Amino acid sequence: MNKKDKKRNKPRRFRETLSVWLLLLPAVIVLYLMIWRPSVMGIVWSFFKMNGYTPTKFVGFQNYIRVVTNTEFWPVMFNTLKYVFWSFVVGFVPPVIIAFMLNEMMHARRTLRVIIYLPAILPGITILLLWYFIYAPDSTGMLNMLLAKLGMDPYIWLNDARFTILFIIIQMTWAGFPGTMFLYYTTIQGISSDLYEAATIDGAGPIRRFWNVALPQISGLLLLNVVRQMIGVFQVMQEPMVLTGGGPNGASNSVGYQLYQYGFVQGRVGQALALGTIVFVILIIATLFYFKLNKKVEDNL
C-alpha cells in the first residue's frame, strides 16, 4: 500500500474507530460509575476516619490495623477458606459427572435438562428461604421430618458449628449447579464424535470414555473454573446472612458478611473499607492468575 492509499484510508479508519468507541461509551460510563470510581474511592477512603460515609481525617493504616488485630479477623478468614475448601469437595466434581452422564443418555435427555435447570430460574432469596426451612432444627424442618419417619431424633443442622459451613455449601452447590453443569455439558457436546466412536470400538465403557476422552478435552475449562469458583465463593455473604446470621457463635461468618456487618450494622465504615480493600487485593491476585491461566488454555486450544 502506497502513501496515497494510506492517506485515503485514514479518514475511514478514524470513522470506524470512532463508531466503535461510541458503541462502547455507554458501557464505559457504567463501568466508571458503578465499578472503577467506587473501587478507587473505597481504597482512598480506607485511609481516612469516616463520619458516616464522609471522610474527615487522614489516619493512614489505622483502619487496617484495627481490622487485622480484631479478634474476629483470623477466624473469619479461616471460615472463608473453609467455604472455598468445601465448595471444591462438594461442588466441583458433581457438575462434571452429571454433564457427562447427560451427554451419554439416549432417552429423556431434554426432560432432565429442564428439571436440572429449575434451580437457576428461582430468585436467590427464595432459594435461601427454601433451604432455611429444609434445615429447620425442629420437627417442622423437611430433613427432620424424614428423620422422624426413620424413627430418629431431630438434628440441629445449621446450629451444629462443626458442619454449618458444609451445609451452607450444599445449598450453594444446589443453587449454582445448573449453570456450571450446562457449561461443561456444552463443552462435552463439542467434542468430536469420532473420538467417542474410536474409544467405543476399542471396547471402552462409559467410565473409560469419560476418563480418556471427555476429561482431557475439558481439562482447560476445569482449571479455569477452579480459579473462578475460588473467587466467587471467597465473596460469600448472603448465604450466611440469611441462613445462620453468621452463627452459631461466628462459626459460619465469612469475610463478605463481616464486611457487611462493619459497614451497615456496626457503623464502622472505615474498617469496612479497609477490609474490602484487603479482599480486593486478594481477589485481584487471584484474577491475574486466572487471566494468565486463561491465556495458556487458549494458546493450547
The other form holds:
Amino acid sequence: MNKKDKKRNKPRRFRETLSVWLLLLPAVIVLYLMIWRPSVMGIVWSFFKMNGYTPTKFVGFQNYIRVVTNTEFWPVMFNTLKYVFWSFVVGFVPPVIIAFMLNEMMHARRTLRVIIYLPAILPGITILLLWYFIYAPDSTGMLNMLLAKLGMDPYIWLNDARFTILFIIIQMTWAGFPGTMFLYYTTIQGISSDLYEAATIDGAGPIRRFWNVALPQISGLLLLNVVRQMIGVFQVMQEPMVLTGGGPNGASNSVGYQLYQYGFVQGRVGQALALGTIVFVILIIATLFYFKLNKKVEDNL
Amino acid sequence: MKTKKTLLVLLSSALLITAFAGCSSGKKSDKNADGKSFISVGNWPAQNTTDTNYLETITRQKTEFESENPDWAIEPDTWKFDLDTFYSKAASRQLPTLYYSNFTEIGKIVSGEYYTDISAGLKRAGYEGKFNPAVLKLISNGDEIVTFPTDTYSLGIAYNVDLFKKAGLMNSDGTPKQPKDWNEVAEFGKKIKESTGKAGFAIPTMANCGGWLFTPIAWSYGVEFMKADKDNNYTATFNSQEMIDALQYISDLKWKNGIFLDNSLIDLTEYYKQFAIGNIGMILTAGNVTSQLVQYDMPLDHIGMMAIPAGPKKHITLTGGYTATIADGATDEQVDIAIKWLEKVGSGDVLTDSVKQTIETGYKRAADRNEAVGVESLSVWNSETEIEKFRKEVREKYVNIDLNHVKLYNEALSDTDIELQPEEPVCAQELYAVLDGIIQEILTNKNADIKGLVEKANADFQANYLNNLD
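With the form predicted on its own done, generate the form predicted in complex with the partner chain in the same format.
What follows is the entire complex, opening with the chain shown before.
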C-alpha cells in the first residue's frame, strides 16, 4: 500500500472502526469511573490536605513526608517484603508440583480436580475464620489438637511474632494455589502427548518427564507468575487484619493494612492517599516489567 | 492516528474536568416531594429486619410524629455509622440529616465540620442547663454544641456468677465479693483459675480495643498520657514509672499469675464471646454490654456486674456514649425537627404518653428477646428527670436477672468517689493502636523490656501523631 492510499483510507477506517469504539464505550466508561479517575484523583489529592474526602489546601509533599517519617514505615515495608519472600519459599512450588501430579494421575483425576479446587470456591472470610480456628493457640485449635494427640504441649502459632507472617502465608497459599495450579495444569495438558509417549518409551520416569518435558513448556508461565505473585502478595491486607490485627506488636502489619488504618481507622485520608501512591508506583514498575515479560513469553510460544 | 489522538485528548480532558467537578458540593434541599420540611434519620431498621418489634415501634413513632406536626416529615435512612463509608458519605453530602455515632467519633465530626451547631436549637427547645456538665463538655466545640447525647456509659467489671460461685467469691446475700483494687482482681482471678481452670480476667488486644480498655487501668496507676500547653501543642507524657507499673501488672497477670487466656490476639467480639460462653471470670466492660451477651446464649443468671476496682493512685473509670448529630448544612427548621424527633423517640427530656409507650415496649422487647434487663446506665441529664424516673420504674417491672448480681455496679454509677474520665482528647485511636502493640508484646513475650517499649512508644506517638496535629 502506498502513501496516497493510506491517506485516502483513513476516514473510511475510522467509520469502520466506529462500531468497535461504540462497543468499547461501556467498558471505557466503567474503567474511567472505577479505575482511571479514582487513580488520578488519588494521586492529585495526595498532595492536598484532606478534610475527609474533600481536598482543602495544597501542601506539596507533606503527606509523603509524614508517611515516610512515620516510625512504622520501614518496619511495615520490611514486613511486606517478608510476606513476598515467604510466599516464594512456601507458595511458589506446590501449584507446579500438584498440577503435574494431577496430570500424571491415571484414576480419579476428575474427582481429584474438583476436590483440589475446593479452597478456591470458599468465600475469603470463611477461609480466614477456618484458619483462625486451625491456628487457635489454646487447646481448641485444630493444630494444637493434633499436637495433643502426639503428646506435645499446645503451641501459640500466630502469637509467635517470629513466624506470624510465615503462618499467614501458609494460609494464603492454601487459599490461593488452586487458581495458579489450574494455569499450570492447562498448560501441561496442552503439551503434545507424543512428547510424553516418546519420553516414556525412552524409559523416563515421572521425575524425568517433569524435568525434561513439562518444565521447559511451562517455564514462561513460571516467570510470569513470579511477577504476578509479587504484585499480589505485596497488597496483602485482609489476612493480617482478620487473623492478627497486624500483631503481635506490628509483627505482621503490612503496607496494605497500614493504608487501611490511615484511611479508615485514623481518618488520615491524605496520608492514606500518599502511601497508596507510593504502593502504586512500586507496583506499576512491577507491572511494566510483567508486560514486557509477558510479551517475550508470548512471542516465544 | 489523528482520531486516536483526538480521542485521547477528549478522554483526558474529560478526566480533568470531572476530577475538579468532584470538588464542588451542592446544597441539599430541605423540602421533600410534598413540599414539607423533612429530615432523614439514620440507623433506621431495614424493611426485612428480623427485629420487627423495633420496626413497628419506630414506624408508629413516625406516623404519630407526622400527624402531630403536619408540616414536617421524617425520611428513613438505614445507614449506620461506619468509618469505611463515613467520609465518602460526608464528602458527597449523603449523610442522614440526623445520624448516630459513638462519642469516639466526635473529634472526626468536628474536624471535618460534618455537623450543624445545635446550641440555638437547644435553647429554643428549652434544654439550657439540662445536660450533665461533664457530658456537655464532651459534646461542645467552643460555644457550639456539636451533637445530642442519647446514652452514656461507664466501665465496670462484668463477672460470671457461676465461676464466682465455684471459686467461693459470692456472698450469701447474692452479691459478689468486690475486688477493691487491681491486686485483688489478680487474687480473685487466681482463685477462679484454681477452682475452675478458666481464665480469671482478660483484656482484648486487637483493633485498638486493648488500648481503649487499658487506659482506665493506666489512669488509676496515675499515668497521664498527654499534656496540652496553652497553644494546644500536645506532648506525650506516658514514659513514666506509673506506666511501667501498670504494664508490669498486665504482664504479671499473664506470666506470674497465669490467669489470662492462652490466645493473646483477641478482638472485642472474641473477648465478649469468650466471657459469654464461660471461659473468663471477669472482664472490664460497659454496663450495657450485658444485654448483648444473649447472642452467645449466656444464661441470664450467670450475668453479673460490679464496680471498677481502684488503682494505686486513683479510683477512676472511663466514660463514653452514643450520640445523635445533625449533619452540616441543616436549616434552623431542620434542627427543630430533629430535636422534636429525638424527644419523640425518648432521647429528650420530655415524657409524653407516646414516649411512655416507647419505653415500655423497649423493655418488654428486650425481656422477650432474653436480653439482660436490670443494669442501669449513666444519665446524660443534670438532675433526675421525669423520664429517668419513669425509665427506672419500667425497668424494675421487666427485670429478668438477679438484681443482687448487678447491685454493686448500679450503686457505683452514683458513687462520687469514682472519677469519670472521657477518652483522651486527641489521637485517641492512634494511642490505642500504640498501646495494643505494647500489650501484645508483653503478652506474647515473657521477657519483654517494658521500660524500653514504653520509651519507644512515647517517642513514636509524639513523632508520628502529636507532632502532626492538624
